[in-house]
Amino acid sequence: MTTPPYEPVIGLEIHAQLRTKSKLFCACSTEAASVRDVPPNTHICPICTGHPGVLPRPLNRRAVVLAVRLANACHCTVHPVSDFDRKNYFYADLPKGYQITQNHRPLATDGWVEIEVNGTSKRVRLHRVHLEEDPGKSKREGGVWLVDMNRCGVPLVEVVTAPDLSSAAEAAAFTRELRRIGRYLDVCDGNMEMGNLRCDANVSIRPAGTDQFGTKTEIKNLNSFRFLEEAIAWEIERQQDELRAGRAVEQITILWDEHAGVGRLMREKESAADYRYFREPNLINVHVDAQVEADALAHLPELPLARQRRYVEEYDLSQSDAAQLAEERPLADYFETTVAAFRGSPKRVAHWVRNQVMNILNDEDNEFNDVNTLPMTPAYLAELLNLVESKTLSETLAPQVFQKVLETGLSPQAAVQREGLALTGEDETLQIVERVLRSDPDSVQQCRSGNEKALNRLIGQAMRLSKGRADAKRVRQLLQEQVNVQP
């Protein structure tokens, strides 16, 4: 009997830490959840560690504003009134024995996010966007379990998708796009290594072309795009093997072992009834009034995918260049500010941002890692490119001027003048060409025979003699004229 082909059905639950200074229901700092090497159990108080008899402080308004901001960007319906619930379960890193979350009446519902995978667009529906507090963090060290409560009470926004994803690649693309949106909006840092963004994947398979859902399993706390893609691909294959062997897929929760590249059974999957949700009695309703909505929508930027597509249409950039330049909002702003001040093609700006600016920012040995503090400002980069465009500076020496600006903070014009790097004039260029022709008659003769390598050799000599200050195109023209080689 032929085994029918299967198709995956995937939904995601993504938890993003909101960019607030304090926790959701107390005044403790969230720094320990965002910065490395903070001592454990130092940013805690009786409220976030669940001491008996304590009550939560009023809800962090900034967290609500940021969650509403993200929900609007994801085309969700934001509800004027929502509630908090208790989600009851017992882990060592959950000191209260329950998590404060939103279950019955979430902050927002019914949105969507558009993604692109291999040039194909897809709209992924969202079931809900809601607020909740983070539990603590536990780890095994030296044969014992250690618990750090610094993360307890840190505000999270959870985004729950519909089961619209059909491959590991699509799941990774959605997570990347949501992270990109969150960072553009300044809603979250999205640092997966620090746990600022975590993903749970619900995976099932079914016979291809059918509508019935299979039994789903959950993969917990995936903290990198690579692990997310690997874990989902592994689980799809595991479920296919189970069904082909005549066994049923069981509803379980899996913890991904990134070192071994396999999933480990974490526990039997709970249902909603196991969590015994009920309304949080110590908190009033969440009200999204007109002022909260206005604060959330103030200064909303163009979203990354729309910006990326505009770069292709308006600036005629390739898909890969547009995606790279639109990836982070500060870099995209830098690029567009430079384009606005430059008299030439946006493609030239894109080339310089990708090959000079980004190389500097990505160099670990360099002191510059923030485009907003780079001495080569957008105005300076436009000035540098305008010098090249106006034939004041050669293309060859422009990177040298770029480096001088980084080292000194001088403007490109001032750096060119101080270093004597201005392009040679017509008379000086002609003198250099004549010197080269006199010094290498053999190459001249070969040029007259149509030898392109000999011409390039003469051009190289002229550029060395001018110390890169000559215009290479003009040097070629003059050499061709002098040796009677047709252009």
Contents of the next structure:
Amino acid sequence: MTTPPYEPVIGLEIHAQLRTKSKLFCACSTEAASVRDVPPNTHICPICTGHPGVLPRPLNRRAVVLAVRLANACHCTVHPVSDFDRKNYFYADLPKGYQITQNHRPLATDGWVEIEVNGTSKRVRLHRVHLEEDPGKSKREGGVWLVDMNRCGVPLVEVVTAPDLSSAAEAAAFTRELRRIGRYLDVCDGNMEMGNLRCDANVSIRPAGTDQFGTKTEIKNLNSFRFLEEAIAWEIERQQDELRAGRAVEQITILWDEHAGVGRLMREKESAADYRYFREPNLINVHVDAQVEADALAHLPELPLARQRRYVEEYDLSQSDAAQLAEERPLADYFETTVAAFRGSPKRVAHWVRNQVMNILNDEDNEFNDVNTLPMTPAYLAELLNLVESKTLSETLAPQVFQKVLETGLSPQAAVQREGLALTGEDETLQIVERVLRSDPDSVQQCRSGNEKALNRLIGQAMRLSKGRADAKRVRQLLQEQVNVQP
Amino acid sequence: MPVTLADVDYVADLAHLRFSDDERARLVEQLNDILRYVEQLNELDTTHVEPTSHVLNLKNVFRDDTIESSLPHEVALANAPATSRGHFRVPKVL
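Having seen the form predicted on its own, the form predicted together with its partner chain:
Shown next: the complete complex, the earlier chain at its head.
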């Protein structure tokens, strides 16, 4: 008997920590949720820890603005009025016994995000985007269970997709794209390692081409792009094995064990959670009024995928160059500002940014890790490339001038002058060529009989004599002319 | 739809509460009383009334995103039955 091919159906629930200074319903710092090694339970108050009788403080306005911004960028309908509900469950890291979230009337619904996988684009529909507070963190250490409540009350935005994803790769691509959009909009850091971006996946399979859903399972704790992809692929495989063996897929919750690379059963259907959602009576409605909307939409940048495509179409960059340059907004802005000030081809700027600039930024051994404070500003990089373009500086010495600018903060023009690196004039080039010809008659002889190596040797000598300042192309021309003229 | 013993057991289970048989029977009665009381609201025709989610006529009471000081670490942990290395120590979870 042949087994039918199956197609996976995947939906994601993504939690992203909003980039606010303080928590959602109190004024404690969110620092501990985004910075490493903050001592436990140092950013908490009676509201975070759910002391009896405490009430939430008024809603953090910034969190609303950021969530509305993300919802807009994801083409959602942002509702003028939404409200908060309590999601009730018992867990050691949830001191109030309920999480404040938006269930019945979420902030925004029905959007979409476009992703690209292997050159094919796809619209992934979103069911909802809503606000909620983060619980704390519990962990087992040396046989005892410990709770750190620094994270309690940190503002999160939850994004729930429709079951529109058909592979582990698409699920990873969607998560990456959402992260990239969030970072572009200043909405979130999206640091999965720190738990600032977390993902749960709902996975089911069905015979390819059919439109009924199979039984879905939920995988939790997908805290890196790699684990996300591995876990979903593993679960698709597992469900296929079950069906092919004539068994049914059970509706279970799976906890991904990243060390073993396998899923572990966390909860069976029988004990499926009943959260008894009800309206949070201590909070009033959220009205997305004109002022909130204006703040959310102010300076809304061109989104990363649009930028990436424009780099290919307008600047003629390769897909991989375009993707890399559009990945982070500060670098993309740097690149585009340079392109605007450079008289030559954007491809040359792309080459320099992807190499020299990114190498400097990625090098752990120097102090330059922020493109916004790099002494080699976009204006300076354009100036440097213009010097080469206008034959004031040789291609060979351009990287050296780049270094000088970084070290001294001088403009490229000033660095070239101070270091005496300007391209040699015609007279000086000719003098150098003549000196080389006189000093190496053997190579000259070989050149005359068409020996390319000998010519390259002579060019090398001339470039050395000029300390790299000569234009190698012009040196070659002059040498070729002169070998046949000189006695 | 009256509340049954099964409903009481289910809700008690969710709330991690245990009751004696007497208490269970009494709770069935009391919960039904409460529901009957609230039922009275259904006598009103609310077809054209917006659902009310809050009795206060307030709109957008926001807080600016500024940090105020948290509890000193020692004070935050002071009432905990057990602590360990700056954490709240809790019974086994999961």
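Throughout, rigid core stands for the largest set of C-alpha atoms superposing within 1.5 Å between the two forms. All figures in this text were calculated on a predicted structure; none of them were measured in a lab. Residue numbers count along the first chain shown, from 1.
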Worksheet item: With both forms fit on the core, is the shift of the CA atom of residue 54 between the two forms 2 Å or larger?
Response: no
